[in-house]
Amino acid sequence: MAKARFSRVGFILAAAGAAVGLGNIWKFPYITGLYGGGAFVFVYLITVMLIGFSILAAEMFIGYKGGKDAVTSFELVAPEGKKSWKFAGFMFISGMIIMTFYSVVIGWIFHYIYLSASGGLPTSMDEAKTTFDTLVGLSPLTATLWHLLATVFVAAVLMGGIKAGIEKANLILMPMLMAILLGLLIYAMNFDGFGKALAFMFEPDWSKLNSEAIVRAVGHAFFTLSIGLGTMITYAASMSHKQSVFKAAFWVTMLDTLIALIAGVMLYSFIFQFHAEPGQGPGLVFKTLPVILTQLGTTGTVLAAIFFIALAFAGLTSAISLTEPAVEYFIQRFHWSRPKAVIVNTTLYFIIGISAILSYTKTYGAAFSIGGTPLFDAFEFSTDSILLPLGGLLIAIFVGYVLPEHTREEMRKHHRVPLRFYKIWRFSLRYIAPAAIIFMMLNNFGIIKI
């Protein structure tokens, strides 16, 4: 039986769905607020284009050339005598670790959709804090049920495989996500706060830029593009042979960045309109925004529901992509059926996710902590600060140094990459990306501080 492959549009939307997630609509706006707006955005955009795009294209190239799961693709693409590089393919485990808490956060979003629909959104900051803290720390059963719903949705999509599952879901969810965000942005244009949001996002205040902001920009480029996880290797293994890796990586990077910027401008338009503080941190979406929107009455409640639905779409498309590499590995390496691989992997992260939920509770928190750090935070730190950058570093070294020089001719002829762009890409993989990643990791551990 011929291998199922994405259509051209299907691959772009699936890969963009993998990249566009909670990092774009939840994380990017709040870290932009924490680090002063325009200066951070400028560094982030430079980082995405010089480092993020380079590694994304490299990861897609491995999958395109290997045509298999992440482990097998590394093994097939590696030159003779260097087949041990197959172990780099186990970076897909990072995606499964992320899913232990990512699915929980999607569950929180489902809860806020329910609150929006039932008229239960908080109307004051004190009430907002109580609502969120109750969900996270006092109602583990509620959080677990929403976490289960998110897991079931992901499993149901993955059961359909490449065409009937992943591509079909992204052909529906991604256009709906973009339509909702554009609609909210157009609505926000009517606010006086819209001009302030544009100024905040795109007029850099260099005095607020420090080494920590630069490190966060580099780290977020990895998180938001879903690189270093084996996801793009797995997806690219099923892309059309007529498609260009470079062009696909470009469009995914552009869509991902555009959605992040739209989300940021839209959210800060509401924030400045109602005189809220931009540097609210992670609580921006779950605490500040609901209170702001309830001030608009029924319209605000509807807008809140629409926004959280968009956030859920973004989270679910990424969740699907985070799980598929593990599913594909067990199908190809151990010849499991797709239903068995899906059920085993989703059940595994669901069960571990319950421990992440319990780690935030007062009653069970101590039992589900590592050195006093809740498992939820430990999982997030290990992936965001260690495993994702390490995966990106391995990809950069593999394509930049390990692959033979004839890669240049393949990229130029088949993927239609002009020589000057190839040279810039290769230089980035060999020097810029590794140096930035190593600096970021050392900074995260306090070894280097500027």
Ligand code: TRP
Given for the second form:
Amino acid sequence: MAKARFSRVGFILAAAGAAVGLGNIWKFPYITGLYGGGAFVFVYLITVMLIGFSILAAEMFIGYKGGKDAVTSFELVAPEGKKSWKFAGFMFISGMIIMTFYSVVIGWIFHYIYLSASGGLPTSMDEAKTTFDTLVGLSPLTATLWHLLATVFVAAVLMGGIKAGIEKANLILMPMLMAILLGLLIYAMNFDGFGKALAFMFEPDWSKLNSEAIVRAVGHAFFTLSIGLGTMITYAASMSHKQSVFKAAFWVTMLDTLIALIAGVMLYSFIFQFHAEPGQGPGLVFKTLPVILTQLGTTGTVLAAIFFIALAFAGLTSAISLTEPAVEYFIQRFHWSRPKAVIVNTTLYFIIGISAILSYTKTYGAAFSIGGTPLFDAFEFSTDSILLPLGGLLIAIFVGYVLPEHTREEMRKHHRVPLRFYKIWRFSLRYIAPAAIIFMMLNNFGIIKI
Ligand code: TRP
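Any chance you could show the form predicted in complex with this ligand after that form predicted alone?
Below: every chain and molecule of the assembly, starting with the one above.
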């Protein structure tokens, strides 16, 4: 049977679906707020263009050439004598770790869709705090049921495989997500807060830029583009061989960045219009936003519902992409059937995810933490700050140094990359990306501090 492949648009949307996630709509706006706006956005944009894009294209290139799961692709693409590079393919394990908390957050979003529909959204900051803290800290059962629903959705899509599952879900969900965000942005353009939001996001105040902000911006560039885990290897393994990885990576970077910026400007328009605080961290969309929107009466409730639906769509298409690399690995290397691979993997992260949920509760928190850090945060830190950058570093070194010179010919012929772009790309993979990643990791471990 011929291998099922994405259509061109299908691939771009699936890869963009992987990239555009909670990272864009939830995390990017709140870390921008935490680190003071424009200067952070500036560093983020530079990192995404210079480092993120290069590694994204390199990761897709490995998948395109290998045509298999991450481990097998590394093995096939590596030159003779360097086949132990296949171990780099085990970066897909980070996806399983991320899913243990990512799916829990999607569950929270489901709960907020339910609250919007049932008229239960909080109307004051105190109430908002209670609502969120109850969900996260006191009702593990509610959180677990929503986490189960997210898991079942992901499993159902993955059962359909590349064409009938992943491509189809993205062809439906991604356009809807973009339409909703654009609609909300247009709505917010009427506010006086809109101008303030633009100024906050795009007028850098350099005094706010410290080393921590830079490190977070680099880390986020990896997370938001979904690189360093084998997602893009696995997806690109099923792309059309007539398509250029360079162009595809370009479009995915553009869409991902655009959607993060739209989400940021839109949310901050609401925040400034209603005189709320920009620098509040993770509670921005779960606490502040509902309180603002309920002031607008029924319109506000409807806006809240569609916003959370869009957020859920973004999360689900990413969740699919976090799980598929592991699924594909077991199908290829252990010859498992797809249903078996999907069920085993989703069940596994569902169960471990419960420990992440419990680690945030008052009653069980202490039992589910490592050295005082809740498991939820430990899963997030180990991936975001260690494993993903490490995966990115391996990809940069592999394509920048290990792959032989004919990469240049291939990039020129198959992927239609002009020579000067090729040179910049290679320079970035060989020098800029490794330097930035090593700097960031040393900083995370507290070995250097600037
Ligand atoms: N990029 C997604 C987000 O912004 C998360 C994600 C999906 C991811 N697949 C990934 C992150 C692979 C790293 C690697 O929410």
